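In structure tokens, one chain follows: the form predicted alone.
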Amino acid sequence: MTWLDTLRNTNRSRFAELGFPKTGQEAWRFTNLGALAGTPFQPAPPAFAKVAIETLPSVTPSHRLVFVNGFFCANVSASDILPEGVIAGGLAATLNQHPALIEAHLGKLAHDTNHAPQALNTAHIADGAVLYVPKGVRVARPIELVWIGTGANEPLSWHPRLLVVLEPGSEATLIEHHLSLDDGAATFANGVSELAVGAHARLHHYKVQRERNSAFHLSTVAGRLEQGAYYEGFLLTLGAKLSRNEIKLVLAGPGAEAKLSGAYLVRGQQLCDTTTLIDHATAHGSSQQLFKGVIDGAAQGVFQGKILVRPDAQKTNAHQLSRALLLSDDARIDAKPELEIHADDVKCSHGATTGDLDDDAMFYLRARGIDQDSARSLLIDAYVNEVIAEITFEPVREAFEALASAWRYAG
């Protein structure tokens, strides 16, 4: 029996004691996973998808890898010559090639014994996307990530890894664009993602989802950042019926950083739980938050948002913001967020508010001649691109800009 043998064992046996999560546990309160609990989900095999690259939708020129229901697909990927010592593909792949490699950082940061999609994930490892970047080396181009769900006539599931590696003193840029090719039976995307970000590496990471009215997403990040390293992420929802997204970063050197954004659009019956953990261990650390919601319908938005810092987190620096904005009376919203702090010489803030679109500014947009629908989307577009211009990566602030715009007329 191998290493990841008894990784998927272990965990295995650990899924089958906790289950899913239930609305009983604290972290779980707002979001119901009895809907995805009670569907008979069945594996998805491997599934090679007929389809052209150049109609995969994309936000940015990119090294692009390309995966359908959790696998690999190389014959639909495009990389150009990456820079020497740079590792991008398909876990499975990686995992022969550079068996060392995987090893030493599989399973080493998302190890949270209680936490039952994670468990799950891992005891159902066959492949994913790995990136791993030499200490001093900076990759220009972005690295693409298209993970697409499609041809389900039964309900599948899959269970995607993404790991990764950058050494001391590198850059990478890495975008995931998750979507449906088509519609068809209810689809469950469970993936775990372990970010090992080095002394004074950088890291950019951009996700939109926009899955199938009948999918359930569910994402774990677990990330740790070592001496002055730097995370810029940013989450884009727009699909699913029902997707979590929860991120638990460690600012585990001196003088690290972490800025943490997005925004969700959300309608109908949807739900879109965001669920963050800042993990401050060590001083002089710096973490910046905010999220923004639309919500129409009677769609759910949930944010639970958690600073920690603990007593050696001295010349802490910590801000953190959920907003957002009901369109209708059945629309909902639940904000939770939270402050633990056991040092002294901090500062740190959070908050949370909720409201509608700001009256004074409608009946200023109408009295110069714009008609409500107008001035309303005008308004929602300037509430969602305040956020989105958090992004530093101006390719994918502008393609996020559009999909973001786009929301408002699919409804």
Contents of the next structure:
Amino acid sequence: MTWLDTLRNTNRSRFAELGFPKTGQEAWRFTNLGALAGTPFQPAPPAFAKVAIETLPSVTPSHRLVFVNGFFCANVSASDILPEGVIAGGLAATLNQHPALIEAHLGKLAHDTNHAPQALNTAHIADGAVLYVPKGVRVARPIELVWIGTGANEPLSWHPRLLVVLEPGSEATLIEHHLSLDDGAATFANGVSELAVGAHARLHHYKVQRERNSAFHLSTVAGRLEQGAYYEGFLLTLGAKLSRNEIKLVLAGPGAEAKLSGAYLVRGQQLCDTTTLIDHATAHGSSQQLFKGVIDGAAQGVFQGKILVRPDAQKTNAHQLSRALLLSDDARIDAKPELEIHADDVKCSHGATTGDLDDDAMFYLRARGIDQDSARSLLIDAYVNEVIAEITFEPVREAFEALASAWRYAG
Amino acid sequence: MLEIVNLHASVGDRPILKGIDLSIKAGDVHAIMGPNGSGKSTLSYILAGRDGYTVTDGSVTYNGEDLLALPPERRAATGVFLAFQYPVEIPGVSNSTFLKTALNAVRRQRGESELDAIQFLKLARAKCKQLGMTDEMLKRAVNVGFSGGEKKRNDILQMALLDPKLTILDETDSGLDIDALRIVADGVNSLRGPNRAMLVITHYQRLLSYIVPDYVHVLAFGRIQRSGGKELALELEARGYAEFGVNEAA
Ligand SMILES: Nc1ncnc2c1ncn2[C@@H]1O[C@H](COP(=O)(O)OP(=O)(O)OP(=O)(O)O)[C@@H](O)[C@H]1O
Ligand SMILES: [Mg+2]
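Rather than the form predicted alone that you just supplied, could I have the structure of the form predicted together with its partner chain?
What follows is the entire complex, opening with the chain shown before.
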């Protein structure tokens, strides 16, 4: 397909010019990609999962698509009966079946020519996932994407693309699991997601990333919400040596609403970067962000959150809070909340807090017979569960609580 | 049961307790009264094992064991219970999770079998009822949004569940309405017995007419200035602490 070749080629040369971001660039000040750039990654060949389907994570009966190193594996996927017109499948296959649909949407939201990881992804577009929901259709059961990384000896990279198009008045729930099958050499998953949420459509989007300790995980999300659209996003980060979730949401239509939250629990030498931009382009929009980190060992959290309120975005309601719990002296958080407001009739707030476990609460628990480790666990769970409670879809909420709770025992 | 000998303690560089001697036998109820800032809560925290207090001299022996050498959770397991002057709020932890975790932790340390969710709930509901608390308070986060009196009752609920040998009540009566005071006092009195002891810290005689003490002590300036029987409380109520050199206007 010539349009796709052109897209790839343009981005290939763009990435060649840009190279990997350096800490000298403001947007990458706290996240050093030196180790990533210095690893000789090879593009992962199409692979097949040697996994039993029942061992794959699933929070609930769902339409489940499984990917190995970015390639769709139909043999281990599970289909649910989907409402008529809904497309939920691998990108390469969908490109063959519905080329016009893909051409109409691919690269339309993620087109920032100065964004190196995004250019790199686009240069390598081969496979990924597509979710298309026609006008007014509500997909009751969730669609699950299981992204498996594997590779034992040589460092492999892949660049999966996710395209979500919700036509006006439609609704869907998307769950993403990112995990590693095994231990081994460094891996580099460089995903880009484009989310087009039509007028009054509703997208629930939950992601957990628990890749192995040698993994690099970059994810760039570009979303656009039309009039009255609703987006609920949650990011649970437990894995990878270095991860960055970069999310840009444009509230393009009046009255759009975005709820974006997340929890990250990191230890050892892990780094978890959350970078968000909520772009309020029109009036009566609302956005709410809450991110909570639990940082142990010599791990590092990075939070860069920007709220942009454009001149036309009167009556905007935008709130953002980053909180971090530092469990050790070497743990650190770099937080940079930012407001840029060009309208006068708006309600906006932002903030960042850092703390350690509450001594009074620790003593209260211990004075009731609970040992120090258990008391810490209770308080950490409570801290994390407060933000997990933002998830409105109960099976995911419970699954994520359990995953976060298990993190404490994995140390 | 409890022997406090020449106890000196500081917060930072500041001496707060300056030689406390107190002996509590099994079966006895002792009351401590004294002006604000005299060191009553400090004493109770030191007995419960809170960090931040340095014992500079003296000893505390509990059933023959050096109490000060034990971490707080061990003290709780061996039967020491402190009802806090200011019970702590713990957002995100439900009261029932907290109570069940505490009860099973204590039971485990005492070599007793743990309760499962159903057994626990049955027990907790029964105790709640006795204390005039609703089941709904088990579902809420520990003390979060509780009124002052509800927090105190919640502490007494913990006491009732953990079945302590030595109960220390630090101003449990403050913030309680008259009915609640009676309910709480009944709860405390039901734990009186020949194998148990109590240390009741209060500012008011009223509590002591419900929980009648065997001994009353006056703590001022970090020391026990005077000890007597229950009538001492009445005398203090009438005359204040002036005779101990405390300036009442201050
Ligand atoms: N953490 C602390 N830091 C500094 N000073 C402290 C600390 N804890 C206690 N103190 C001081 O020690 C003294 C005794 O305090 P304590 O709370 O034991 O008094 P109290 O007798 O319980 O008073 P009240 O009747 O008001 O409850 C006070 O002067 C108090 O300010
Ligand atoms: Mg006090």
